[in-house]
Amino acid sequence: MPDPQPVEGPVVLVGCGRLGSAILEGWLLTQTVAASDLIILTPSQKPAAEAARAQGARVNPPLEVLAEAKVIVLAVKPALWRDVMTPLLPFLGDQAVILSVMAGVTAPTLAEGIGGWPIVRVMPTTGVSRGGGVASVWSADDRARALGRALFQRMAETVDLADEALMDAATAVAGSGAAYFYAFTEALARAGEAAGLDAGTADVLARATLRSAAESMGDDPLDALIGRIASPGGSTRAGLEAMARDGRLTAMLNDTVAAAVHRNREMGA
């Protein structure tokens, strides 16, 4: 499949807190938006948008510049994202694409709210300023579709849903997955601390074993590298099925998943 050409503009960033900044530095180190045309609005001065200034781009330009604008990112707090695009709506032009990267807010709350844009809703990981991403993409329109996967592609790994109630279990799994990969680093290191280990020692080899494990991991099946380290009788054997006792570990993360999905849909509300 041939590389996803970069995306021409006016790309709108609304909001350049933690998120919009990790996008906003993808996007210019995969080169998938040019700096110059990228429109910046952001209430307070952020390194991301100064350094993307430096290259280029426009921050807090005069609104009557959007109506250029082929895609609004919306890359607010999802309580705020009406009081933010009231003031933008009457600058934009017929052409553009509204794209939430807010969790929660859904596509019928966020058309009540703006009107007949087209929308599209990705959720991006921030190990997009990285070019390493994952992001999962849904619109009922195909071209806002296209323009979602267009934008992040270069810097993600990244799905299509079929079904926008999908969106909530998608942010659970991958937008808030890594914060769990390393609390199970943590637990690991002090687990590893309570069978005699010194701290620094723990932490050491359980950060290196998760990115070792992340490095080597590829597109095999799970169960198949699993089953590469853990040998019939062996002491990784026998620690997997102390982890699956009881259906714990299935539960917990079960719960886990459930409680996230819950929240997300409690901020969107």
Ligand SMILES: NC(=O)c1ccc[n+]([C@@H]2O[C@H](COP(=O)([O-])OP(=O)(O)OC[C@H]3O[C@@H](n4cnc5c(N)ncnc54)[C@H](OP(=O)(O)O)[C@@H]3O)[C@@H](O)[C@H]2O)c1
The other form holds:
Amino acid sequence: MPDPQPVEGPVVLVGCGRLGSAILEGWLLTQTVAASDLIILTPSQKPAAEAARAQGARVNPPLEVLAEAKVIVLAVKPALWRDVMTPLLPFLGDQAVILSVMAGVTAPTLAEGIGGWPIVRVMPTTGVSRGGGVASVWSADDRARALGRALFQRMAETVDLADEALMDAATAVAGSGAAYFYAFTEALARAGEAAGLDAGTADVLARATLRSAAESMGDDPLDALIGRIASPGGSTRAGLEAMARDGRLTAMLNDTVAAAVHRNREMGA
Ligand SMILES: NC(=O)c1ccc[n+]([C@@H]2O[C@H](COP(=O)([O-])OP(=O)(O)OC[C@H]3O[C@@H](n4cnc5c(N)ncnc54)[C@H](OP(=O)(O)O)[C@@H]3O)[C@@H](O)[C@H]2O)c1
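Now that you have shown the form predicted alone, what about the form predicted together with the named molecule?
The complete assembly is shown below, putting the previous chain first.
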């Protein structure tokens, strides 16, 4: 795929907390948006916003500049978005697109609060700050979806969702997934300890193995990757068979993702 063009602004980032800062750093690192095209709204000083300001971004300018904004990226807590957006709406032009990265706030809920502007929802991971995140994109509007993709595809593996309802499942897999792998790594280390390793050595081995597995994964099919390590009758194959006995690995992950989907729905209700 050809390298996507930088996104022309102004691009307005509303909220520069954990995710907002990660997005900002990713945009600048991957040159998705020129700093001079960025407008950042933040109630308190943030290192990422100050770094962007030093490169030419505008931080908390008079709200009249929002009239030209191409996209407003809403990165505040779900409980706050109405209070945050209401004072901005009178300044927005017809061309603006609203991009929400908020978990659980649906497009109909957003539309009811903000009116007729096209909406795109994106669920990114904070790995975007290093240009290596994951992002799920959904919009009912083609222009808004294309803009959502363009803003994230240089810094994330970006997938289009066919239905907004899938956002909860995508969040349960990608948004939460790193924590599942960390929990698995912790359990692997403790299992190594149970097998006789000291705790520190088991931690080093489990963490280094996760890193090394991630680095060598590439785009090869997962069963081919497993086959390269687990020869028939070997010790890895014995371990894999124990892990999958009676379908317990599949059942455990089905329960894990279902619980996260359920909680995402509860929080969005
Ligand atoms: N963190 C993640 O990994 C992640 C992943 C996917 C989605 N999300 C979504 O991203 C959103 C933000 O999450 P977060 O973890 O980044 O939360 P956070 O660290 O609390 O950031 C929220 C930011 O919103 C700012 N804010 C509050 N009022 C504002 C206003 N009137 N104008 C502009 N900014 C305002 C806060 O500023 P102050 O610090 O000055 O109070 C704060 O920095 C949430 O809706 C969450 O669902 C987060």
